[in-house]
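Next up: a single chain in structure tokens, the form predicted on its own.
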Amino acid sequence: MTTPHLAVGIDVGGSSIKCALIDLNTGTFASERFSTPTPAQGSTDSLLAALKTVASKVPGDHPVGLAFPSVIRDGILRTAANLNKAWIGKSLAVLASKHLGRPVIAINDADAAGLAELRYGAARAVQGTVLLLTLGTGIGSALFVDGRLVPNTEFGHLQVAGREAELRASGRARVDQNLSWDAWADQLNLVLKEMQGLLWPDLIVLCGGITEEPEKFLDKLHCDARLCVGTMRSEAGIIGAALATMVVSSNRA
């Protein structure tokens, strides 16, 4: 029997913190999920503190893979979206590792669900260029190209006819907007036409928590690549964050 490969994923979304004990081996979760309130607005010291609480849910002292809704260079955060913009230029893995007392590897939100889903969902062994997108308080990107990643994609802010991706197409616009599924599906469709004369993907994933429940639009979506709904749909980015401990650590070694 294979040992299990444990590490923590953290995801932090707009809305909330979702924190569980995952096994790398498998993809799979080795604990609940637990999750708390996100303090978008809020002081650093807060989402911190709102970290500690999720994360001391679960015991260990196994490493702490962060998902966070920023792009990250060097490990500093250089934006913030949906964010305290003082977050802007903060080392989030130190300061995050200072206050759960575990080493911590941050990365972008979307790059880790679309990690999630090259190494064990709906994009495993797909060669060529795979583009994901987490359909949720905004859009996040994550683009793979023969299984490598190009981090910190920003294609939720492209522009669409006048207007970011994003603010047609999100999650949250959907509901901002009080859009039908048919009206949503035509703006998704604008965005998706958009990204794909841009990027030519042989894949589309979509992941976020708007995909639990597909059958209310994916019908209704045209695109000249292969699309579908991500295997971990709005897990990915919990699984990803865990992956990414073991992911990004190799690739500094």
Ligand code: BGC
Contents of the next structure:
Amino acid sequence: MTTPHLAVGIDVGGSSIKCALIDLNTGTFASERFSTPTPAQGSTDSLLAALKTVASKVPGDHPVGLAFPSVIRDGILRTAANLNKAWIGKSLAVLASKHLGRPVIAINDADAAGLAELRYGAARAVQGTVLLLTLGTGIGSALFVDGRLVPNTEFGHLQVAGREAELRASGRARVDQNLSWDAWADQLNLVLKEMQGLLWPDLIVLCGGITEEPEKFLDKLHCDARLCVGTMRSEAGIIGAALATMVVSSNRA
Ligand code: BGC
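The form predicted together with the ligand, contrasted with the form predicted on its own above:
Starting with the chain above, the whole complex follows.
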């Protein structure tokens, strides 16, 4: 029997912060999953306090991977599309590490989900160009070429027929605009067509809360690329965040 290789994954989403201990040998949960509401447009301090609350529930002093809805370069947050803009320019990894008292690696949330699906899930061992889209509060993207991540792609902000992709087809867009599944799938088809024309991916993997109900929309989608739903669904971010502690070089600078 292999010894579990453990790390904590934390996924900061638009509505909740989810956290669990992950066995990186298998990509499975090694603890209960804990969550707390994300302080809406809250200050950096309130979000850090929420991170501490949720992380303190996981026993042990394992390294922490933090998936965050932001462009992150060298540990510094560069964008804050659906967050308090006060985050821009802050070193998330350093701040979180001080609050949690453990080493922290920070990674874009969609990149984290992509790492998980590539290592353990729907895109496991797939070569060529793989595009993963998370359909939650925003649209996140992760692009892999022969298994290598091109970080911080941000395709959710592409203009598609004059309107930002995430305003058309995120999970939140469906709810806020009260779209039927058919109407939402039409919007997502526009986004997929644009991605297809620009990237010609071999596989597109859809992730995020909305993919918990694939029977509602999957057969309404059309795309040249092979299209599937991630096997880890909305848990890919937590699992990928934990995996980032192993595969992403230190960004605590
Ligand atoms: C952000 C991305 C993030 C995505 C999903 C977008 O609005 O710009 O960084 O990955 O939402 O949370």
